[in-house]
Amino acid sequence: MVDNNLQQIWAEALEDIKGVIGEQSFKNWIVKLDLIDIGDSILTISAPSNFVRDTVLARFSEDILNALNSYGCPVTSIDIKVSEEETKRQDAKSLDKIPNRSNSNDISVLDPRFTFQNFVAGKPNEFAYAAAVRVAESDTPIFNPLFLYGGVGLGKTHLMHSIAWRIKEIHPRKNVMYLSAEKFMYLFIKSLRFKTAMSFKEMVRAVDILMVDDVQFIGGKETTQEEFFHTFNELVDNNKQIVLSADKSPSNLDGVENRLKSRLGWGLVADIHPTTYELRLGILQSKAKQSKISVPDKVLEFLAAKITSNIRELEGALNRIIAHSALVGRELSIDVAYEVLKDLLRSNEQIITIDNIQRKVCEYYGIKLSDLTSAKRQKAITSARHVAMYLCKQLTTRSLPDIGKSFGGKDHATVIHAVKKVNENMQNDDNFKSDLEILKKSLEN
């Protein structure tokens, strides 16, 4: 039982904290805390979940300590308790929010579009692609686990499904289970609720290949991590293949226990880098071919230069302009694409700097930044350098001397010459003019 005096101090301190952090943050986090004790310079309180505990410690610990000190409580640290029962209840609440997306008894619902044949490989993803093919075509585990990671919309799920499809094709008798981390948690917590935990364990540990997508979502879920840890060990010990994906590398997963992080990195960790212009263009060409709709090359090049966030947005942009053309009857062009995709293009906008322009030009022409800023005079490098200098003059407020310095210490006369040369080329070469238009629109606000 907490002393009434301490309860009074705690209540008054809470009012002060509310005034400092705001009512909304107070309702979201602080009101969920209960006082256990104040003594030996330590404030001991309880929280309903690990997530609340971690957030309070990270964001509000200083405010709490200052408020208590102002009331004569010389506390210097905070200890937040989360009971095991409360953690389980929190997991159960999370369960109710997780949609059970499968309408089939087979939880391994695979997308028929996501195959190796439809995956466009390039420098950013070639290592992950090669590793995925190797795992899919091997009789026994060679990398265990195979851990794929990368940002949103870069192709992790596509590779996961591709592995499953290839295994089913080559080894139709193998038991392949593919599911998201959310689905793993849903099924596990459901088994606890209905006292069928043994059936769940038998189901996931009897497979030949276990594939879990978006592993980052088990972060902070201690009971789920505990089960996943033991499932992982059981499968590896029995020489069964595990394939995982996440948005970060194993060592950088938030809220995941160190012992599990260690195991996730046991096998092969393959990262998928952000797309390059060449890869984006290849993906668009492949999708346009699959759609059997003729899309002008310049439109595809414009999209590849402009939509740089992720592959999902890129494919969505292509689908939108194709649908618009079919429904409205307008011929596809860069201007039509710009008009239809205004909202998407706006979200991909960024402040134009000399660095932005240099990187974009290097990407577009396939040269190194060191070449662009060097004294090399090869025709391709010189032409790209002129274009970059021209765009810097057109799209930034930097002075001619500043632009020159950013290109390896060139003087302002070199920049003037570059601008003049680009203007001449635009008048005499329609293809050059079109290339410059694509580059410029990909950089404009």
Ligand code: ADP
Given for the second form:
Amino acid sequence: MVDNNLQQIWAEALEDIKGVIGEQSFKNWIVKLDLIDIGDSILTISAPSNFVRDTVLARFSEDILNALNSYGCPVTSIDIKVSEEETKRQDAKSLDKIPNRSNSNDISVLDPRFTFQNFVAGKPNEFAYAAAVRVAESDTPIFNPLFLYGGVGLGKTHLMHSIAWRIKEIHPRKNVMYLSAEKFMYLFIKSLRFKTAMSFKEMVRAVDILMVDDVQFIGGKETTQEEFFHTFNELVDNNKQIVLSADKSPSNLDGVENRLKSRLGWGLVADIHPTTYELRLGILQSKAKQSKISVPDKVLEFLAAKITSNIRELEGALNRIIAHSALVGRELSIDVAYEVLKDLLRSNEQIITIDNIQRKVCEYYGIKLSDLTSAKRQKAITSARHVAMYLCKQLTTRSLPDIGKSFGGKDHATVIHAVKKVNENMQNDDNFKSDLEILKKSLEN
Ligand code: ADP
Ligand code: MG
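Okay, that was the form predicted alone. Show me the form predicted together with this ligand next.
Once more the chain from above appears, this time first in line as the rest of the complex follows.
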């Protein structure tokens, strides 16, 4: 499937092309094209026949490229593919392919998979989830705006689309507009430049629910912020619901004016925390259930434990091993998963730093970080310092002088001495040895 953003740009560009070449030519030729990809320099589309392909290339290449360039796509050439299958699909679709610009819903390209039904709630996201359901199901705004924030790939867009779907279900006549902040800016700037018939302002202000995704994007973009601020105020004044998402909380948004930041925090601010093992496993189980290929629990547990970065990567990993298994026809096992996902697993490995080790050791022995890196010689402190130095030598690739330096400027001989002491203690003291094992484990997780 083509990326939603690209699909939106393509739909916008088509409108412009229509304006340039006229309704009739557009209907005869351009309507028959389907977007495959907008790459860095090449636009790839499909056409139902060689005849259409040749005509489009000969007559409309320049108009198509110009339109895309005006949306910031640096494409310089067009590759048109022709296939029989495409022909059939095309016929069925050609009628409803061009969005009807008179309705602002057109901007909302909602992913049919992003629904509340498909959203797995767990500790890290239950608050955001509950808030989203509340907003979707209440007739008048209770929190305005609802501001969802959290790291990349944790489900913000999924929740926003779910809200839109639910509202469409309950109130099919309500005008829901979902767009990325980037798209908001595109349309706003475009309306300034082309003075479009129905101005962007009117269009946005006619909605019942406005959702803007990834608003951190407007940081540093003053005109867009200004417009956004006014739109925001007007909608709130008219009791229209606003839902926003960002990668940071309102007060931490970079390059956003203070008065806007404060407005953004007026309603309900709900954060989505990084995933836990339980949530990751829950999501994998739910996604695996939808697949035709059975994935053993052990493999799901393995993925949940190893891929901790975000849900998008987790999903990607599951899809990859399922695709692999479908292709090769081999049963899935941890070994297979390991083999297929080598690169991903490596990038998800926790990197253990001297800093991590020092903190963990201090926590474990209940001493202060400043004492650990001091010259103090009380037994408890020296012993913890030895352990920390030993772990740094074992678990990081840092050199002895580097490690020494990180402990308040000690030299490499001190580190060697510490490692020797710890080795001796391990041989003589079982409790000490098991302490060390626990510490090591907790660092490696
Ligand atoms: P964000 O917008 O926060 O970067 P997305 O909403 O795009 O993240 O989510 C990334 C992927 O993870 C999507 O495919 C989405 O369906 C999936 N996902 C995220 N959270 C959940 C969840 N709680 N349950 C099921 N799928 C989820
Ligand atoms: Mg998103």
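So that the term is clear: the rigid core is the largest set of C-alpha atoms that superpose within 1.5 Å between two forms. Quick caveat: nothing in here was measured; it's all calculated off a predicted structure. Numbering follows the first chain given and starts at 1.
For K360, a C-alpha deviation of 2 angstroms or more is recorded between these two forms after rigid-core alignment. Relative to the superposed core, A375 shifts its CA atom by 2 Å or more between these two forms. Core-based superposition between these two forms puts the Cα shift at A67 at 45.7 Å.
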